[in-house]
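The chain that follows stands alone, in the form predicted alone, written as structure tokens.
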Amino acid sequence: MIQLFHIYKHYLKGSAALEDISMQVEKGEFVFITGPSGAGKTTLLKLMFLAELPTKGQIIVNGYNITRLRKTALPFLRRNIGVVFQDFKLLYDRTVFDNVALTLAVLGIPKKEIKKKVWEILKMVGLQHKLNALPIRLSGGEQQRVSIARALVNEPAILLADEPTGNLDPDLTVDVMKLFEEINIKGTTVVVATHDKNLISTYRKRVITLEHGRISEK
């Protein structure tokens, strides 16, 4: 499902974010990527959905070599990847409904179906009562759940999540992880980047550990 071959990522100032990363995530697998702050976790996720290009190496996602894709093919690839960002990336002048519906509207899904899907996913994350609220009126935890709903509403084949429980209290963390496990059981490949050791020890999944931009354990 996701394969990386000898990936390097260097920035303009010469700093190396990732060095010689080779790894594989199987279809339907649930994997944690962990390591200290600055280890390269976020950069690695960004490469997986082509928010950034590697300096060197090849990345295969869902059968496509994404490092060789034309720009016109990117929207098709990203339809099958849901992403939960650490900083939410919500539209703060749009309602919760609009934020979640945007992905489906771009794909040309009929309005009636959009309404049904958005309601169902918001109910799943416990925010159906906030349908018409603006994100600025929500707590950090609620904003994170809107971000998760937006990532899942299109039923993606792959879910990438960057510190998805970092702003949540313990009870909501349990709810979010339960949701991730449920969609994983249904077939979605889940990759979660986190530095939370308690999360990793509680939910015993395969762990890939990064240190100084390199894989130290997988």
Given for the second form:
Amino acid sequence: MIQLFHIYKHYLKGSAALEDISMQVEKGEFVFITGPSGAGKTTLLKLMFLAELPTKGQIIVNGYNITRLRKTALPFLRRNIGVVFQDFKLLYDRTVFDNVALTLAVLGIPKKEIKKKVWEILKMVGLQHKLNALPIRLSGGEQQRVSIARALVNEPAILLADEPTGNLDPDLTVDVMKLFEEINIKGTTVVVATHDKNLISTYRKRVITLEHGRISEK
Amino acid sequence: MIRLIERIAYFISTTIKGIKTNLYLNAVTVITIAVAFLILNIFFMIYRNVNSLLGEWKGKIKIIAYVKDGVNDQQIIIIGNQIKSNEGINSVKYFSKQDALNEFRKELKGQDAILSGITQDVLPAYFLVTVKDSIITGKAIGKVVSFLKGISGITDVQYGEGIAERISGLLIIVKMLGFGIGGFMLFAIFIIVSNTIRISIFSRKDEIEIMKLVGATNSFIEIPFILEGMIQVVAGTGLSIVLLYLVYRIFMYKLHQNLGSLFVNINISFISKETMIALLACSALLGFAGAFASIGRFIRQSY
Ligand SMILES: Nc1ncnc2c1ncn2[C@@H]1O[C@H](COP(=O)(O)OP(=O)(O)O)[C@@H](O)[C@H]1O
Ligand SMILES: [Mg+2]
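With the form predicted alone already on screen, would you show the form predicted together with the partner chain?
Let's see the whole complex now, leading with the same chain.
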């Protein structure tokens, strides 16, 4: 589903964020990417949906070499990928509903259908009562769940989640991980970046460990 | 079909939302454009009215070529043919000394005292020449006149008072000024619109970024901005036409008030309907171009 071949990423300023990364995630797999802060986890996820371009190397997603993708084809790649951002990336002047609905609205899906789907996904993340709230009035954990709902509302083939439990208390962490496992069982490929060692040891999945921008072998 | 309608509704409501968030900026843009177009429209009006004035004059342009005394009938025919041979000439009519006197009498009807001493011999025979409309512009009349002067047997040439010539000269200046100012205005409006849209884009930067990340196509993001640009210029032009109409009414009112009966039948017309439609269509195009320029730089290039 996702294949990286000799990927290098250098940001304009600063040293190399990723160096010679080759890895593969199978269709339907659940994978953790871990490593200390600054290891390159976020960068690695960003490359997978072309939020950043690799400096060198090839990335194949869903059968497409996305490093060679025409810009006009990019939206259609992203429609298959749900992303939970480390910094949430919510619109703070929009309600929770509008934030989640955005994923569907850009596809031109009818309003009625959007309403139904948004309601369902908000119920799954336990925020149905905050439908009309502005994200600014929500706690960090609630904002995180809004961003999870937005990523999942379109039932993507791939879910990329960057520290999705970073702001959640243990109970909610369990809920969110359960949700991820559920959609994984339904066929969604899940990639979770986290520096939380407890999370990794609790949920026994394949783990890719990064250190200073390289895959570590231990 | 329902999808299409929903989509259009989405674009319109997003556009309106966008205008609302930058209401002040949008208002300033529309007013600036209105003022720019007002100036342009005043030129249109001047041009239109001077042009129609010229049209009235065109039919009245007459050149009189006086014939030397003692030229015989045979020579008159030769001279007449010579005049006709010039391409700029529309019609030629010969007035003998007797005809000239008759015309003179007609013109001075009721003022017989002046006519009493005048006999046929006093007035010279002449050719009354009218020129083609196309000749009236520029220096063409002068050429015709010197052509007539060059014919042997013609002593003197008189024509109008040069008014038509002067008007057409003025018209060319108005036209050139109009083009110059018009071109500058269009360029200025283009810059203004693309700047306003750029600001509009920047004020929704986060939203655009997220929309891209969840898979919105560029055109889906861009259409509301394009509509916004088009609305700005069309609204500005519409406003300028309204302003122009007010200026026009006030001007006409003052004109009649101050000059009274002297200019009762002076007729200054407003810009034509066709001009208005053309202006609005150009505005839509200009708004599109201005918005498109900003979109190209600020939406298309990012990932
Ligand atoms: N936009 C950026 N510009 C410059 N350097 C960056 C940028 N994003 C990340 N980095 C650098 O790249 C390295 C990896 O960062 P990141 O991928 O965020 O790691 P992690 O998510 O594992 O904490 C760090 O050294 C970080 O400072
Ligand atoms: Mg990170």
